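A lone chain, given as structure tokens: the form predicted alone.
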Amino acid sequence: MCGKPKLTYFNGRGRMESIRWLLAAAGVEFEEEFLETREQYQKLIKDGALLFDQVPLVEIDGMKMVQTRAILNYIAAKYNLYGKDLKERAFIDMYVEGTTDLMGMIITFDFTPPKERNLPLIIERATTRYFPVYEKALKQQGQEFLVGNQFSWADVHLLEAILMVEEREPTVLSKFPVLQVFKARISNIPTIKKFLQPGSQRKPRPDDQYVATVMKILKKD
């Protein structure tokens, strides 16, 4: 029998954030274990818990799986995220990779030092290269989600990069319209409006003390 799908990293955002999302959007309770010392995290990897001696871990059906990508994979087909057919597959997965380079300047933003951190940058590529794409399709298609006309992944995964981008510049979605409309209708799922009330396993935005805790556990001897 299998039970809740466990999860293991820091208490924090991080890679595992869209995990927590789509497991969430699915209705999936899940619990989480976080890494708060080296010693928890050497002895994951002494243990051959993680395939490639990193983090996140999804513990799910009796797997150990590693690597963000191949368990967002699973997680989506798991639970009908996914798409009907290959073709609706292979938009989701660009759309998917489109968000997920933009939140990974994000991600990397607080571990940047101060000097050399770029807001300007995040949010010039947000507005020129990315939501200009997201606007585009869902207005061409006049549909209420980006592909087949179905909640999947991607309004999953693009609802959490708005988020993450307004969280810098809160004014970010002025010249997008549809995005606007798109924001309210998803953010406005039960199971998605229920992730994002107070309480929820949502993570906040990465402060100076998640920082240091991820630097200190990940150091090198």
Given for the second form:
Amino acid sequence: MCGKPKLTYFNGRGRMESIRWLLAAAGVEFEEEFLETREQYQKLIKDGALLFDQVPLVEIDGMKMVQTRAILNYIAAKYNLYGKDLKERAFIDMYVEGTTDLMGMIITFDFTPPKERNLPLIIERATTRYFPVYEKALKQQGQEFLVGNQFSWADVHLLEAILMVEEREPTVLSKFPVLQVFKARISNIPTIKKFLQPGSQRKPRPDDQYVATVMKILKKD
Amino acid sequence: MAGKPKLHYTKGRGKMESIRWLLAAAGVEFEEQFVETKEDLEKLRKDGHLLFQQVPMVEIDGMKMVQTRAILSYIAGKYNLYGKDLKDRALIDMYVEGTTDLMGMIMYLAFQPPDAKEKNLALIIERATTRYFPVYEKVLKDHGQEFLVGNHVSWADVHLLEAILMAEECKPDILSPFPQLKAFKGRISNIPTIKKFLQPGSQRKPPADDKFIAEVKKIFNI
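Shown: the form predicted alone; wanted: the form predicted together with the partner chain:
To see the whole picture, the full complex is given below, headed by that same chain.
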């Protein structure tokens, strides 16, 4: 089925943002439908559009795909951002799972009651568990990209993670010179540069209103 | 690099169990080194064997792989349990993510405080019977084939069987509304490699008991 992929999600980052990043990096134009009311969400469920009653939902190539990782895997493979063989895939998968865990902490953060939030833990994890790994991987290979000397999903995901953490702690890359260079380089890839400009489909940081809307739609009080 | 894969984890199910299932289903023999104390974990970390300081870790084909999904994807890809093309993969990925979510809920149940356990158990049973099992029941009914994807055994089938058995441990008659899944369970359990894994004496691990939970909490400082 021809036509642009269509993304259905809340009007914010959440779990859909990594998918927007990857499509944008691959130079793929996409449409979006935003969930703004509980009724809309319930209608999607009633119409059988959501395999497990959850969003993200991405309509692509005749499929109604759900489950973030499944969607990302598909896009990465389709647009040649998944390495050239099984071993490169293995490394891309490992790196992406790391950045997923890190970004997952931040996504959850915004939905945690203020009293229970722990930003210092996130920054500690970023600077002692995650960033050192990518700093080392890039340094060891002396290459531009994380895997196989070729631009891949792992690079896009790492840039997304870096920017997300920097929003909470602007100096977080101060001890990571290689990541600083990486950030500048990947940001300058034309498709990514375009996505980083105002007016793109990149979503802003969640605010209280966004959190409230999501909780209302999913009925999580 | 020759030699059997070597699994590093605690001596229980947790996040490693799905990996044991998949290797067993693929007929791949593997070794295990158990993390039994905090010191065991610290040594693995200090020696630089854990990319993100976490287990599971699987030594396979010259790599020290971490991150459960990465390891499972690699094994599935290597042993032809990942479908024949991108679209098969997409379906397998979606199905596996569903069973991962369900099994994740069950896994964490053992770590809940007693007062939350009953409520969470009820939620697990509700999710299994209204969100997850109906999906797989319908997939099998709609195409009438033996396996979930592409008329060929895949990672999705192994993972679904694992999830069914785990859910049955929560509620033994949980499959009663699902005739397709009952037949599926019988069929997949009879695949020789899986049948072997289901027999006593295999490397399949038992459900966590209180003693094991206490040990795990100590090792991981939780």
